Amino acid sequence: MSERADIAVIGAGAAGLMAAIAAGRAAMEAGARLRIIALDGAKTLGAKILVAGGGRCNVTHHHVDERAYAGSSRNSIRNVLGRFDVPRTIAFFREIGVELKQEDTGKLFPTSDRARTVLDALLGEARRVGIELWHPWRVVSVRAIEGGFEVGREDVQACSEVRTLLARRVILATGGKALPKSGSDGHGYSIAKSLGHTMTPRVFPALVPLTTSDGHFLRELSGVSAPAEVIVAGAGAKPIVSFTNSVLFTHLGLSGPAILDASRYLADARHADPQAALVLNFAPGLSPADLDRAIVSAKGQSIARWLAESLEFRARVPGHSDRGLPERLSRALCDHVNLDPSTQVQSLTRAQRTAIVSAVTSLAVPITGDRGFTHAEVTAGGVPLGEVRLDSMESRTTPGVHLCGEVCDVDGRIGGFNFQWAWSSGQVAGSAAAKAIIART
């Protein structure tokens, strides 16, 4: 059994819902009657939205530009972001009943501090503008036919007996491979390739926790967090990129915002140079010489206590106190360089000072890998933006198909940047798809 639609949106996550809403709004504004159907394989929609930001949903960031992203060219990313920027995003969510608040980190959350507020508002607006939400309705194929596309579903029990949907236009918003239990299992890439698109040579986890070697002393600090500069270093210890934020020590390795931001760059660097390394600097903003001089001038405390109480570098990291290192970390660093944590600072030899300064400012951590797509927040790689028209997100290989969200080769930093890409690219794709149909009727 088949049915017909004007637009089929494949995937009803953040990008897909925005695309469907944008298409529905464009149709309403033009006084056109378009049948727009959003299809998703999940029984419950919005899994990624609900878990984002610790269940609060970090909707966007107060300042977003192309420098926060990797993948396709930054000029292309800037082009799309500029068509639906942060002020427009804030206004959109206000229109659908979601007020946002800015935190010290620059992240914007709903004032309710509940991701459910965001999801319910998106679903409510989709219904208001006439979007039909079909789920579970897992799409397995999209085939170009005369006058449009044939969209086929998986041959299992679904929300309707419809097995194929004939659509005049298709919006591919299937996501990538991150958090596969949400339905993002990478099948969207196969659909894109069947429609003539290529993929980046590599598709890999981004914003993902890292693993360290068994027995590494940092594993024993599981649950401890500290602000640090995380540096990805290439040949000759030359810095490639760095991020300063919290680092969380886990029973398997490292996590926290700074680690997640650095993870994709480390993976990318290691693909070209297996010797690329991850270095932690627990005194961001201080040079080794500055730290050494501070230790020389200190008196009356053990080195571990001084590291825990006297350093002033934490004030340089937003959201953290001006105290020193967590005591467990300061003692562990001392042990790591074979320095008795109870040694008085004024008794340290030059060699001991050099060793502890090096451990604090340039600790190389042996990274064995990452925790994979199951624990990744986003996917690096996908369909290059060079294969879509940036003013409409329409495919250059198969006109009538639009792409948006994580299926594209765009991945951003932690802090709402990936959601902003979803809102921006989805809005561009959805409005363009509807306007193209309206212009021909």
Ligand SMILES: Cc1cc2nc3c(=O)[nH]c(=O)nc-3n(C[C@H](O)[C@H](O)[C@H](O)COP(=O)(O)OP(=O)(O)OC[C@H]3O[C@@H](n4cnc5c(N)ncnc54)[C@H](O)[C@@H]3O)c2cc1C
Second form
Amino acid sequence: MSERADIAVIGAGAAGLMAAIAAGRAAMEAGARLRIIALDGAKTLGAKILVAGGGRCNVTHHHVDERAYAGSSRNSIRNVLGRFDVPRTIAFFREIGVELKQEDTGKLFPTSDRARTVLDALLGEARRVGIELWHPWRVVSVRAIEGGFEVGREDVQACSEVRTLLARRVILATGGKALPKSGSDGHGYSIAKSLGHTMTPRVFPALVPLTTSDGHFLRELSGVSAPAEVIVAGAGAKPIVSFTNSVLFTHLGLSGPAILDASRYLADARHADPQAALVLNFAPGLSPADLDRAIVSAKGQSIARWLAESLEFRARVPGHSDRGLPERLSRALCDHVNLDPSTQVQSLTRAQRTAIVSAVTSLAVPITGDRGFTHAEVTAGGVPLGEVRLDSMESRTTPGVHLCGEVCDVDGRIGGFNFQWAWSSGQVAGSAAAKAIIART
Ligand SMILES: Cc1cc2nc3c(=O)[nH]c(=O)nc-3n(C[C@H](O)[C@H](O)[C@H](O)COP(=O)(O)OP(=O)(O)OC[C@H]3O[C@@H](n4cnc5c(N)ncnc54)[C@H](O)[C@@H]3O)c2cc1C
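So the form predicted alone is up there; where is the form predicted together with this ligand?
Then the entire complex follows, led off by the chain already shown.
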């Protein structure tokens, strides 16, 4: 059995819901009756929105610009973000009943602190503007036919079930491969390829925890976190990029915002040069010479205690001004350089000072890999933006198909940037798809 629609949105995650709403609103404003159906393979909708931001959903960031993203060219990313920017996003959420608050870090969350508020408001608005939400309805194929597309469903048992949807336009919003149990398993890439798109040569996990070797001393610190500068260094220890924020030690390696942000750059650097390294600096902004001088002038404390309490470490990382180096970490760093943590600062030899200063300011951590798509927040790689028209997100290879969200080769930093990409690209794709149909009727 098949049915007809004007627009089939494939994937009802952040980008797909925004695209469907934008299409529905554009139709309403024009007084046109369009049948818009959002299809999703998942039994329950919005799994990723619900887990986002630790269940609070970091909807966006107060300052979003293209430098927070990687993948396609930054000019293309800026172009799309500028078409539905942060003020418009905040206004949109206010219109649908979600008031956002800005935290010190610049991240915006719903005032309810509940991701459910965001998902319910999006689903409510989708219904208000007449969107049909069909799920579970997993799409396996999209085929161009006379006047539109045939959208094919995964095999279903009951003969009475709709197996194909004939749509005038299709919006591909299937996400990437991160957190596959949420329904984003990468099949959208095969659909994009079947429509003539290419993929970036590599598709890999981003915003992902990293692993260290079994028995590495930092694994003993599982549960401890510390502010640090995380540096991705290439050949000759040359820094490529660095992020300053919290680092969390885990039973398998490293996590926390600074590590997640660095992870895709490390993977990229290692692809070009397997020797590329990850270096931690627990005293950002303080040169090794300054740190050495500070130790020389200290008195009456063990080195481990001094590292844990010294004001030299404070106020160097935004949001962490009340913290020194965690004592467990300072002890572990001493042990790592064969220095007894209880040694009094004034009795340290020059060699001991040099060793501990180096461990604190440039600790190279041998990274064995990452925790893969199951633990990644986003996917690096996808359909290059060069293959879509930026003013409509319409495919250059198959006109009538629009793409938005994570299926595109765009990934952002921690902080609400990935959702902002989903909202911006979804809004552009949805309103353009509806307007194109309205213009022809
Ligand atoms: C744990 C976690 C926390 C995160 N926290 C944040 C945060 O706080 N802030 C932030 O900005 N970003 C966050 N992100 C990233 C953000 O969730 C994603 O960037 C965003 O959801 C991407 O939106 P999307 O709609 O493109 O893809 P998705 O949200 O992945 O949605 C794709 C949808 O398509 C459906 N689908 C896939 N294939 C098919 C098919 N063949 N047929 C039918 N349906 C299909 C899937 O079921 C899914 O519902 C987080 C991600 C994770 C994993």
